[in-house]
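The form predicted alone is given below as one chain in structure tokens.
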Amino acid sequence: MTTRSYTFTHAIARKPSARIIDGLRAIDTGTPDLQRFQQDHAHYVSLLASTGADVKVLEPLDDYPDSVFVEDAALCLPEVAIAMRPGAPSRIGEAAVMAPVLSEFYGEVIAVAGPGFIDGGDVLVTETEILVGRSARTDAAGIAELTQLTSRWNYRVREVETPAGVLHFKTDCSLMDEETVLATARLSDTGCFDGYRVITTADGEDAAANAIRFNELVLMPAGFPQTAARLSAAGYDVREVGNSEAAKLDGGMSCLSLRFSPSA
């Protein structure tokens, strides 16, 4: 069976920029190392291919010091690609820098056009629905205007909220198949997965649940060994890639790519 929420043709990223240095954090933990950076991010983009996906891996784009976390620029669904509105000033002009790469695979794309805010990693795309959360980076005016763009699809979508002291939604969740979500104890106690099943992080683990489901594999940070043993046992093939230095700027697994099958 194919499934939209996990199963993907193609995928986008972006190498990281020497001025990663300059990117956003929400606390200080350190000046990113840009080679180790750069080998992290190759074994990423290695592992989304291995799969057989087409992955387009564009060039650093100086600019936008935060470029290289392309999912918070754009949100892929088969039918048709939506530039984002990221929540941060400095991030804002990446949607539109985006949109004409994703012109090349989608026959329409279409943007949020405001005045609300919304950032890809608020984002959680399931077999049944679009979960977004509210936060720091995205408003209730911009989970408004999404849900307008997307009802041409029949996509419901239900807003959320993120945890107090979390950037985005998908920092404390991941999706790993049709029923079943990777979260925190924080994010998981509050009820907005119900009905579907829950693995939750192992304790002092947090920063394992933002993974992502590509294919055949889950992708998840390296260094969490009980929730990687968790998911192992529930019958995921695990693959752990460095994230030492994306973390530092808050980003993980599913910020680092934007996955689509158009249908179009």
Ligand code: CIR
Second form
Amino acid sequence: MTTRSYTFTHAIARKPSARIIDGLRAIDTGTPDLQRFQQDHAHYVSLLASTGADVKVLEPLDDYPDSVFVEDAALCLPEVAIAMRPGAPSRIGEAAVMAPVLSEFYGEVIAVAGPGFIDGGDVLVTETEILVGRSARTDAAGIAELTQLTSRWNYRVREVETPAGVLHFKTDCSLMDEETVLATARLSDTGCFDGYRVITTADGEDAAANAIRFNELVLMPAGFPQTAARLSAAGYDVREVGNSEAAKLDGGMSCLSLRFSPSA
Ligand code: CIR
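Same protein, different condition: the form predicted alone was shown, now please give the form predicted together with this ligand.
What follows is the whole complex; the chain from before opens it.
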């Protein structure tokens, strides 16, 4: 079945830069190892490509230590690509770098102009709506502008809360299919997924929530066996990817790619 929320013809990723050691992090749990990051990143890209998608892998961008996390710079809908306005000062310039790349695929690339802020990591597109979590990176003005920009294509944007202390809304959730999300209990307990089928991450495995459904595969970070078993039992084709180095920078599966199927 073709859906706009997890069937994709394209993806964009960017190789980690040697400056990844300067990437933002809430808590310092150690310096990311570039070589290991590169290996995990290559595995991640190979899994995306294995589904038949065209995966464009951009070269490292030393000016932006966090630029491997391409998801935050843009939102890709079938009709349009939208450059976001990342809420971290060190990352705001990533959107303008990504916009011309998106123009290779889209007839129309527009941008959140501000004054608000919005990170792609706070945006979950489902079949029926766009959920946007307010967070330390995404504010009401950013959500209002996204709402206005996407109204042209009749998208419904719903503002929700990202749990306190959680970087992005999608740090704690992922779309699995038309009706199903994977989420931490702390997020699903807020009621934001009422009406969806929710698979919760296992106790102690909150960090497994940032997964991606990409065509027939579910990519999830390695090391969360109970959550992986729940997803497999629910019928998903789960592939585990090492995420130790991205995790040191609060990053995960969704952050590492833009996934899209341009319709025009
Ligand atoms: C940051 O703090 O912006 C990066 N170190 C991690 C970004 C992760 N991106 C995401 O969750 N979409």
